[in-house]
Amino acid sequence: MDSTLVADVVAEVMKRLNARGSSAAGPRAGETAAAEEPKRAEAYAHPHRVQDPIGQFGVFASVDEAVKAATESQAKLMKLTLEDRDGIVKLIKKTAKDNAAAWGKMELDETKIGRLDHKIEKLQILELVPGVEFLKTNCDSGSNGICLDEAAPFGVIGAITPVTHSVPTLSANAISMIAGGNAVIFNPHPSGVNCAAHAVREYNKAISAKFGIDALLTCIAPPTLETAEAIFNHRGIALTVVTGGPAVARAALAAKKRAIVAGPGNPPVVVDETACLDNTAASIVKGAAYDNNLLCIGEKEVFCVEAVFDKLMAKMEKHGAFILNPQQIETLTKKAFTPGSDGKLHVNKDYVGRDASFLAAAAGTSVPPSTQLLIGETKSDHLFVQQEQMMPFVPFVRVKDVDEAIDLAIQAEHDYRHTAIIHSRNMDTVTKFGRRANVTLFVVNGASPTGLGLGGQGFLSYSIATPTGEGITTPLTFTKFRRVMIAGSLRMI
């Protein structure tokens, strides 16, 4: 997820890792290259300034003076019952709903990228994500007395955040680690920074206004690289939890630091002969363009039969995407790829999470303004389709049945075992595409929302923990096990 953008927080750390001798992964397919670094870091120096007055309520300078914090606070949150941190959790997701519209605002206004509504919607939806209902204790009797299991707090989670859904995944994040008994320390990325610390301001105020605690939530400001190391060196910190790219990846397992990581991805889609075209290219159209496809699930690419291809791009038209000529799509991906200083061809972030129509005027083209995605016919090894763009413009390719589409699909998501989504009604191809590309979020005839929940079945979350395995991350996800044994008691059968 987001590997253009977030890996600004921790491409200088990997370095420094590296140099103390942490081994990491080389590069895979579709990685952004080291050569790039440099440029990354020159990102972090001159960073956004938080405008409102650093120390209080859970907004520091130092990564010393938020751990302080986020200790003593995490200490008077075990001192509270189960009822009462439901109270706390429920607070927040109250809090960013009533403020969704506001919030939504500032983060696009920030960072620049995606878009007002569904900036919006992610905030309100925050109730979906689960709270203290998941802490669940496993109790076994006999003879020999009574056996609890239950999830028991780190105790401070230090986070490295991403500008692509900055409130929301801070926030959501909050409430999964505070519902496990924890306090967490933001690092979020610089350019939104002020919008994060606002948002941690105002929980911690409501928070202490009703549970006397100031402090759960602590962000610092401004993020720099040093705090980034900061965060996963200190010994006040018993776990991290990471959002980003390969570069974020590789930092968080090469720290000497259990991490949880929500990784990168890439999802294809396939579409064999069988599957209902109409809600097939609905559903593209819904998930790819959402907040201009800044979702780490969001399709990014189509592999469609030939047999029903040119019938799939004219139902895409119908439900509103605007197809793009091979000399449109060529002319936006050379402004949409730039070359590094490796020679090789990388995202331009100028263009991540901007409109259709910003991306259309780029191909010389224009749409009428409620277009929201757009699409186009290309080869498999285009860069559109290799690489993790997060642009409103899908690249659509044409294969000869659904064999190639498995093949195709799952070199083009690269390993990252993130997400898939095909559209068929049969169901032994759908279990063959499920079992091959085996992946964290496997959606099968809906949109790639459908997978946590939106539309579909299950729950909520915004981190995807894909490299570490954690999967779709819940408040379980930051407890640890902890076994409670009473010998020779309460025998009662």
Second form
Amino acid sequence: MDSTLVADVVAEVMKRLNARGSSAAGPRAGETAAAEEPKRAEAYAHPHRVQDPIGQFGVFASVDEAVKAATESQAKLMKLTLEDRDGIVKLIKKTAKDNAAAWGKMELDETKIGRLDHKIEKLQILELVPGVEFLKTNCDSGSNGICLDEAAPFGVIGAITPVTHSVPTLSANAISMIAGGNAVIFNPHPSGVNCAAHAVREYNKAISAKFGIDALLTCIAPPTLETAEAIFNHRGIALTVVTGGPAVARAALAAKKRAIVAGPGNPPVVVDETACLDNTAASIVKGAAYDNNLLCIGEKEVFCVEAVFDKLMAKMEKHGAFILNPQQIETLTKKAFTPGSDGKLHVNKDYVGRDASFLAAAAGTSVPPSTQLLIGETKSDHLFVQQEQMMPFVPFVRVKDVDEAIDLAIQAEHDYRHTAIIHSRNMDTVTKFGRRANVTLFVVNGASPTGLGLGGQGFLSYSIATPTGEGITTPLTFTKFRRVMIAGSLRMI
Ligand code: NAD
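In place of the form predicted on its own, output the structure of the form predicted together with nicotinamide-adenine-dinucleotide (NAD).
Let's see the whole complex now, leading with the same chain.
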């Protein structure tokens, strides 16, 4: 992008921010709008900003323009064969894989949260996201004819995506939605818009060159609260899909248009005396350290029975975690949570997704840069337990027995019904927790990412629809049920 265009975009962003007197997407927890504004303006002028101007290859300034382009592109998609549609989906997966290293770095440079190795891996593993093969037609043949129950496209879908996985969520959504026969308009998080817009352009360029469709994916730049609102209300958009925290989940649920909502979580881990402690410790390090604990499914707090608590802490150390003492935990807590406009303490965005060594320094100690995870003992009412903190510091709560662990875990999950994890070889205990937690993703004796097919069975998606109940989204999630009834004919048996 040339310097004039950068200046134009920055000026537009500042104009909209000033006009509203608040940040584009509303400040995140614990953050003041004033602190957010310069960061957002800076993000739009980021050196990784791509060269193409707005208005080409799917990146548009207005929702109306995006709807027009997406509608035309979806009509073209409908004229292609299912094999072509499969080819488009595979092209998106290949483009993501081929560019994973560069795009992972671009996203980390722009958002400044998470870990490079995992940013790259999240793009490399997109082949685990199901495609056209997931669309199955059910049929019934009888005396009255033949009926086909088919998965039909919605048309144009509006998708709001998070900063924690800007390009991965966009890419996985695009795979599932296009496999379902749709085109999509993305309103990315303002702090991750440049990498998102870049990916949209590259996907569209690849699709256009091979299949002659220019804008199956579209992206709004700059994305704002107003453009999100326009997506919620636009008559040309059939469905909205929201992946994000409590504010956007509430906004989508309050809108008139049907929304699929992949909302926040605060996944608890329960550990009882029958657990394999080596596997438990290795799993917690793997899951909680993944992308510096940005995953919504990542282990956020542990409730372990007294009988094995000290042994588990020792195993955690053996598996590379660093134990903070109570004073260090409190020093870190004072920095990691700051008062919001409501007067309550909220997560300080400057600490979200940062490396363990950064958090250790904030706690007043130092760890080798290779340290992936900090842990420490706290009470269950601690801020780090109760809030979805998205940091590689995991609080461990000592409980008298597994019933207390289950009670406190369910309380800390706050009815998000998102993810819960248990380490136990007692199937009665596992069943009891599973029933009571009633979550969307329930992981037993593994690291949280196994629940998304990483080292476990099953498929991948980065949008896990929780309050609206669709679960780990697939192409079928983004289709509508259509029955074709051929009455009285074609029954040949
Ligand atoms: P966020 O809620 O700050 O932002 C998410 C998206 O919503 C962004 O595009 C943002 O601009 C937009 N947004 C925020 N408030 C809005 C409003 N009032 N109206 C319209 N749009 C609004 O979240 P984040 O920090 O980007 O991502 C982390 C959060 O997302 C965590 O809570 C995490 O659990 C959740 N998440 C959930 C899933 C899932 O699959 N369930 C996946 C990833 C992240």
